[in-house]
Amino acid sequence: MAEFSHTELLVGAVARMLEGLRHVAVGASSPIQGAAALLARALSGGRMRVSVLGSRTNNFFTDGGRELFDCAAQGRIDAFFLGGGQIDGQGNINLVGIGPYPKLDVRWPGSFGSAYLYFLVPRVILFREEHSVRTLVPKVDFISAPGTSAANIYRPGGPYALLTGKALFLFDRALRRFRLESVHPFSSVEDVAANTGFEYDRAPDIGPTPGPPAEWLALLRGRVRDEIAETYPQFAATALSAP
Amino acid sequence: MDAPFLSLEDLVAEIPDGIMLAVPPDYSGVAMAATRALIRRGVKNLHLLAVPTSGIQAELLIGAGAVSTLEAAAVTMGELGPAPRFTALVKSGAFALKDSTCPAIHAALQAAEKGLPFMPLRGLIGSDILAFRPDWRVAENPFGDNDPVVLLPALRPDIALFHAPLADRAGNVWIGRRRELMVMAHAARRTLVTVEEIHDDDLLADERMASGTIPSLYIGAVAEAPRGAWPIGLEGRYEADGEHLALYVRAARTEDGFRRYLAEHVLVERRAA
């Protein structure tokens, strides 16, 4: 088996969830997600479109800031990535802060487009590298975007998975709960349980999160590294090189 | 009628206290030279509308005490981390914050662009953003069956302020693909623009330039400001000055540090590095 870094494992895990999609969009401050989308595009043989916010060469929008959102509302975006300072077991995400709103104890930048894209993009992958009881909480302090909605709310989109630095969960929209699917190397089922603040289900066959195959690693350390360097030069230089 | 050309100081003198001022995100064209001039003129009580996010521009205006209301989907210094003055002062209640989401700001400006009272928008229902926005409503889709949808009142800024690569002598302004600037200019009562350079030919006479050009009909006044987005970048012209932005973030961690930054880089006019 090929040797790979922790970052390469995460990139590979995200890329695996993008296989077969037509259009993947990547938001701000998302180097791992951006690299994963560009890897998935490289593996798709040119069938996948990728829009990376902040990129000049990997961003084809020409109608201003609204186009991404209009595009999503029409069903033209298959996957997007969101995060959050807090994520809870119902898939609610909080990008606003900790404490009672509006006089919060800790203030974060704000909700960006989450309160909209979470409803409209079919496959929203939540990514939060810090896996702790501080980030994965029983209930978020502020709902930037809810994980699920009542049956009469127009909602073709929602959470698909939650990837952290320790594990991969899939979200079951009918049960409104996460299910632990796999655990990354150097973590364990017990470690995940001790560091997750919300209740979740367990897949019958929780295994190790598979690493990227050699062919993926070669792309990641070559073509994809060059492509992502335009938007995230630091990340490309430090995180995507052979160990 | 052509839009008048003014000096930077005369341009910002056109921005009264207490107005709703719309500004673009860091990836678009931020009028930073004008923002520093605006702070030097001592502007107060702005309702600052970030379309839809802001960075160091909102930071400087908030820190300088020029903002009474901020409406934004986010304020961030990007890869440099949290926006220090925003983060510190929002907790003190120094200004009122209307937390929003990017498409809501775009859509509400589109309502103003069309002269409509409101715009419907998907999403939002069940979020605390909506719960804390008494100015927004949920209504039934009149064409649907049990289909609630959010209604956003039109956002009509008093003034839109941004920086663009080119203006011609008639005051037509070229923005290229940065079309959120077009929406802002359509929606605002008045638009003030700084530009990198003056273009001698008529921008509307060239078919390749015309579709990326805001006609002077929408432009109140223009000022020439080379490197006017610094320390933010301008697409196709120059990169953001990462070193300076990092220097800002370090300085603005404390109120004293911010005051020193303001004294050194804003209150004293100096040429962009």
Second form
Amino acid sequence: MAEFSHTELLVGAVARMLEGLRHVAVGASSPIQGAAALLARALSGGRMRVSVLGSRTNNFFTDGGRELFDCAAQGRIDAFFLGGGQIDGQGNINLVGIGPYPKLDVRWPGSFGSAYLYFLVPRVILFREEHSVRTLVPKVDFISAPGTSAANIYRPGGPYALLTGKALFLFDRALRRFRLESVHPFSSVEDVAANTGFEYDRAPDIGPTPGPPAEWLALLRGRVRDEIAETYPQFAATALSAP
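Taking the form predicted in complex with the partner chain as the starting point, write out the structure of the form predicted alone.
Coming up is the bare chain, nothing alongside it.
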């Protein structure tokens, strides 16, 4: 059995959700997501296109966010990643702050283009490594980007999954709620329940989140590490090395 780290488990879990896609875009401050996209590209034999904002080598955009938004509007991005200071059970995310708006108790950087991309990209993977009742809440204090919309609103995009440091949830768009799909080997179903603030469904056969196989680890610790080091050198040096 291959030995893998917590970070490598998360990278592998994301990469599995990207299989078969044409174009994956990765925003700023996203080393795990970027490494996962580059791993998925390597596994695709180069058929997948990956755009990592902040990279010179792995970025096809020349005008930053504007081209990213244009590409999404034209239906040419298949997957993107969003996070939030708060995420609730309906897939709403909060990037603005805690407390009653506009007199917030805590102020975060802001929503940026999260709502725009959430509406347009078909497979949005929510990623929040901290899995606690303060981050996964019954209802976000402010909706930066809604998880669902009314039936009469054109919306090809939306949440596909939520990956945390403890578990993987898939989002059921018909039911408008998450379903616990797997639990990471170093956690448990009980641990996930105790640290999740929103209600969710459970898959009938919840098992451990599979770790990356040996051939994936070889790519991660070699080719992918070298590729992601251009944008995230410290992450590459510390998180993608053999234990």
